[in-house]
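First, one chain by itself in structure tokens, the form predicted alone.
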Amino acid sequence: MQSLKNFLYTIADDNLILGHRNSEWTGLGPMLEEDIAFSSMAQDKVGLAYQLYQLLHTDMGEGHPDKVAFARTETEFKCCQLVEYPIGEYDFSLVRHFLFDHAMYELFSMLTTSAYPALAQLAVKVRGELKYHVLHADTWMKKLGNGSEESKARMQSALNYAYPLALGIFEPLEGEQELVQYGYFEGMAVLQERWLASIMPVLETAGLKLPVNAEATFGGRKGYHTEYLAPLLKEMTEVFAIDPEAEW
């Protein structure tokens, strides 16, 4: 089913690209514990992407995970634009982490009852990992939102910037109605509603507010990307490109 393939690619591509982005903090974190935490969560994201690419390979006849991760062109990727942006300052990376991982936690909680058994089984496993990602993000949002005037201002500014991009996570999918009809997924509108319900209490505790009248940044699901994705893919695939047929 093409709609299911597209759905799996969107989730996998989101996690692969953000996993690679967040790995750029390795050795640069503001403290050793954070350096380790961000690196570990980045590794989880890449691992999740691999498992989804593996489902596409074994169940749907798509290419080997290495090939689909490293040999596709920019326009073939279905990631949302949020994940493509450079890591910036730590405030932006933390806010992106908070918005994205809450969405992933709600998504995989939803997918535990998917009519696609292999995806439901993966969701049960992944939800446990994502619980800790969300806990980490929530802790820092509250700590910095209730910190100094500067930390609060920086977190609010980062939220204002990242929120419209984060709405792109919920861009309607091609064939989405078919996914809903067959019980594979409940739909992006339902996911967005649950996401908002999960992030709002944290933001209120942190004294942060969502920007008013934010317009969603769509396009990524259809292959329209920022200027940041192509250079990232070039860097990410440079070793693979030397010899795509090599066995490691």
Contents of the next structure:
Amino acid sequence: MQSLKNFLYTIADDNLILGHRNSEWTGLGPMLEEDIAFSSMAQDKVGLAYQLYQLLHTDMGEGHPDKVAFARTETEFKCCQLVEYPIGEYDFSLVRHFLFDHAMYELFSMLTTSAYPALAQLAVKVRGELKYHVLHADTWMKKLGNGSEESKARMQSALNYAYPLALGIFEPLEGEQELVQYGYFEGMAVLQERWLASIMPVLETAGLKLPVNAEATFGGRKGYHTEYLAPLLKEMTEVFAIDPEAEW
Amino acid sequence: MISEAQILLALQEVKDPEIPVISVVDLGIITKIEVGEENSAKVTMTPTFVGCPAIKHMQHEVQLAVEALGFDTVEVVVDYTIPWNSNMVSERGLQQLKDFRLSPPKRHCGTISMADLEHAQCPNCFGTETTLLSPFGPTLCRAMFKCNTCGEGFEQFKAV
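Taking the form predicted alone as the starting point, write out the structure of the form predicted together with the partner chain.
All chains and molecules follow, beginning with the one already shown.
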């Protein structure tokens, strides 16, 4: 089923690309615990992407996970543009992590009742792990939102910048109606509503405000990407490209 | 004929490489054992965390341990049919974690609340006044805490 394939690619690509970005903090985190946190989240996200590519491979006849992750062209990726942006300053990375992982937590909570059993089983597992990602993000949003004048200003400005990009997570999918009809997924509009309900109380405690009249950055789901994706893919696939048939 | 109980016993010798005191059985990641026709066996296992880097290693170790019992064909499958959660760690497993100076995961009824994630018992002085330093630690399954009573830092085996 094309719409289900497309949906799985969408979530997998989001997690693979942000997983790769998170891994760029390895060795560079502002303190040891944070270095470890972003590295661990990178591992979780790449692991999740692998499992989704594996479902595509075994259940739907798509290529092997390694091939799918490393041998597709830029326009074949379905990730939203939010995940492509460079890690930037820590404020941006934290805010992106907060906005993205709340969306993932709500998404996988939803998917625990998906009519696609293998996805529902995986979702039960992933939801439990994502709680820790959300807990980490919330802690820092509150800490820095209520920290010094500078930390508050930086978090607010990162939020203003990242929010329209985060709305791009919810770009309508091709064949979404069909997914809803078959009970695979409740749809992006419902997801966005739950996401908002989930981030608002944290933002309030953190003393941060959502920008008004933000316009969603769409395009990623249809293969339109920022200038940042191509160099990322080049770096990520560098070793694979040397010998695509190598056994690991 | 080799029994399922014998397989279970053999798997007690296969330890988690990241916490070498606990077996794959007590960790709760062995979800099914089947002894089939023609001297064959099939073991199903599931990772603690989706991105667990040790699962392939453990899968291989399980394969070797079961083969050593004398089966002609052994199949070890990793799947999510029964997704792992920390309630699947056995009572003995919890004790082994404690002996390893890891705070064991709290038992829960299906889902664990956000507030519960922030609390753990100190494995050194057993104090319960603790502070979560980071929900991430040296391996995916551990979080880092500080005990407010004895002042020592410690790790918790995450409750999920």
